[in-house]
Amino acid sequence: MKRIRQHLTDILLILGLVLLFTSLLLWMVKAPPLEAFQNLLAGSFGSWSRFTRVLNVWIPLTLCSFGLLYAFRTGLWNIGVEGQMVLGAVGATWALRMGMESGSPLLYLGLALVSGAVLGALWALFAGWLKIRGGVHEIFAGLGLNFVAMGLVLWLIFGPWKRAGIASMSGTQPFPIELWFPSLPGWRVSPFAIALTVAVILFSFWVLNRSRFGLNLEAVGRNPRAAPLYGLSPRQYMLAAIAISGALAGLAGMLQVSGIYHRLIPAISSGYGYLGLLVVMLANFRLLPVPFIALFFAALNVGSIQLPMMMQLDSSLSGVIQGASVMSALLVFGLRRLRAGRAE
């Protein structure tokens, strides 16, 4: 009970730092914050319309949250979920483009799944390779693919898969309806998305808190030198969570390309990779509160397109407030790190 009431006090201050600090700045542009703020709410949640909207943007933001969650685990910061989430959709592609040409939607549908799964999850272990192989941080390895994957999608683009007649910044060839995930009338979102994510989000809170491999990645993550010891090979666990990182940051890639897009365009990933790590490290790297966090976010996102139509407000106050929430959140859990380590 004390620790839930602790968790409560955290997000309260957080909230409320948040809220100070976004106010004081539409203040200093002569913006009323209440306004600024309802504004934010109606674009988001004013209708199911716009509701289906922040949807499409929880999906691959919890999936690529939730991937983290996996590498953090055994201390990796995978920063390159930025480029598997492009590779994914690469591989969809590939996939969906072969079903163009066949007469089975529903099995280049489900090979779409399993290639951007697969390649998110390869992009992944090259960076966990080159860690373990070559001695590169994954942080630099990461950020290094993320470019590489970001001119590959360029270069597909522009090159094998242009459109007929053009190359073009508006993506590839659209995909003809019968390969989209299905949705219902009045949906902008397809049910079998949010199916995947719910699924993901209760297998991994098994996996990560009840399962024994979750156990062992914890172990890796703590101690790496000790893991040996009890027979745990911290070099196979740290592949392994990677590759299960990139696998769902690519998942998230290939719903971007049959439910959201249905073509590849070079801004597939729409930044929701980066995204992802605020969200977990707002979370202070705990899973209950990331489908939380990664709503809000995805809500920030959808609802700051009302505030240049309504206020003639830059849409770009969403980055500030999650920029501003991250911040929050570190000082918190800074505070009362130091706090418990005087008590001590």
Second form
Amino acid sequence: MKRIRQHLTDILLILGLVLLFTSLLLWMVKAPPLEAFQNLLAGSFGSWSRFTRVLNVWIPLTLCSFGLLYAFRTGLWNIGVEGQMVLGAVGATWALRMGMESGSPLLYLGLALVSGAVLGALWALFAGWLKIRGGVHEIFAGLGLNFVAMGLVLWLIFGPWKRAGIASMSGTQPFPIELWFPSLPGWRVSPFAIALTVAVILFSFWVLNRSRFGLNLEAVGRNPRAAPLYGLSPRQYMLAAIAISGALAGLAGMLQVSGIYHRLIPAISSGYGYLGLLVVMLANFRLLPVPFIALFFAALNVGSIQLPMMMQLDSSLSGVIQGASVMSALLVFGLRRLRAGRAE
Amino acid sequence: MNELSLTLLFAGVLATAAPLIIAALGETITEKVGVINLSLDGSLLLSAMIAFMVAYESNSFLLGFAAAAATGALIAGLVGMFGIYLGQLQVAVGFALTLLCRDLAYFAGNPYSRLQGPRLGNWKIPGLSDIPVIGPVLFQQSSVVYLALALIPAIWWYVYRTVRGLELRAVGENPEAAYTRGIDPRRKQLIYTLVGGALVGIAGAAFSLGIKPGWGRPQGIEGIGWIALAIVIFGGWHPVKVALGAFLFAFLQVIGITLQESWPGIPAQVFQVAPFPLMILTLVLINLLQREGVQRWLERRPALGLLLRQLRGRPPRALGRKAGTRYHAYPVASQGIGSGRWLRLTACWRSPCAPWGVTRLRSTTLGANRIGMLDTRKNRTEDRGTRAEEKKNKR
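Could the form predicted together with the partner chain be given as well, to go with the form predicted on its own?
So here's everything in the complex, that chain up top.
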């Protein structure tokens, strides 16, 4: 009971700080804060079609965030999740391009799912291998590989996979409708993608909180020096965790390609990997809040699209609110820890 | 290549490198004192925007640069406050601030985008600028370039040849030992984090007021902050090598633009990626060089060894560690400042210029342990135990 009350006060404090900061900022640029918040809300939850758009953002964001949770359990900062998502998209595009001339689209969609996840996992394993064998901190390995992945996508779009005629930033040749991620008629968001995400959520809950594997991951993360005493190899568990992380990010990238854009574009990841890191930080590395925070962030992203039209404000307000939330959370958690430390 | 295009190339490299040098040197100071300010990419953008906004409104370059420096220092101060005093992970705070500052810059800078604003002109140094080739390259540049060039020796001198620089490094290497010498590690960390942040802010202003004038979305400096962070590693946390790294990457960028003209099919972004694989390679190399087998192999090849040794760098030992977890728990030690400071002063007095490294500072940790201020002995034996075990495992 006390813990629940503590969490509630934390949430209220964080929300209060964010509202205060954002209102101050809006007031400084001479925009009415209330109207801006109203627009954000109406833009994301105002109608069914807008809400489906929110869900379309929620799916990849949640997948990335849950992937990150695995890596964080072993104490790894998988900042390369952005690049892993991009590689997943590349893998999916590779499979779907092969399927363009064939008669069995479902086979190639399945192949895209697998190749996306595998390529994402391989890209993550590369970062993990650099960390374990090369001694490169995973933040710098991951970041470096993110930029390399960006370069790779641009090269693919402008080189081997360029659209017939002229290559441009608008991406590769769009896929025929049979190769789109399956959905039901009338649904703007694929129920299968939602089901997949929910399955990943439930499975992760079981793995991370209930299974022996999850416990071992945490043991490795809490104390990599003590883990070998129990016969656990920190290296193997770290690699496994980062591979799962990359596979889920790759899955998100695959869904972006086959479900949303239906082609490979330069900004295929939409920054969801980095945003996922914020989600997990705001959740204080716990599982339960992640889907809800991801929904909140997705709503902000979608809701802010209309701000330039409605109020001549830049749509990056959503990013400001997201960043401010994490900073407030870090402040609140830090102060709480300071108080706990004093009380001891 | 004829003389003119070579001149243009070198002048271009110098101009491109200047803000990069300033930012990377700022981060070097920050990391030397043991703090990672990961927010560079965001703080460069935000300070660039603030600099342009202030300079546009006030028509004063000085105010623009001052505002940018204050912005950079403020952001670094947040990293410092959260990391040093609130015990949060520095990388977590830095990363959140990266995204926050970037979006803040786009949001608040929206009304100022695509405006014709003030721009720093080039200073021609009379007499010197008329020298062929060297003149236009070195003495006909924007004031930012001169600032960057002046900062390199200045920061090197400060870090490696002054008592304060010695204290700075001591805190970065071993805050506990520094503490027993009467240095307040947290205060030092906060101060140098602020200074480093201010330099990053100035670098941001150098972009929006000089090298890439104006403000817009995208500004064209996205990713530069990450490159600066990579350069600090590439330079092995040594100011001069860091500056050389900045020149190398600027050269790559300029060459990339030139190469793009010969391969029009490949977008410029592909070439801009080049620093990152290089950074990873350097990191791998740094790590490899520290292995015993590689060292033995190199002993037989002195020429190669000499070359590769230049690449060797070591991060400050306390880099990114959660500060304040151990030493702030001993309030008694603050009364020991008198003796500590005396020891420190005498030590520095005897060898003001000596490369006062970790080995000596270690002995002070033992001294502190004897007076019972620090509980390091336990940790040390623990370390030894695990190290022996690791060796066994390797076999």
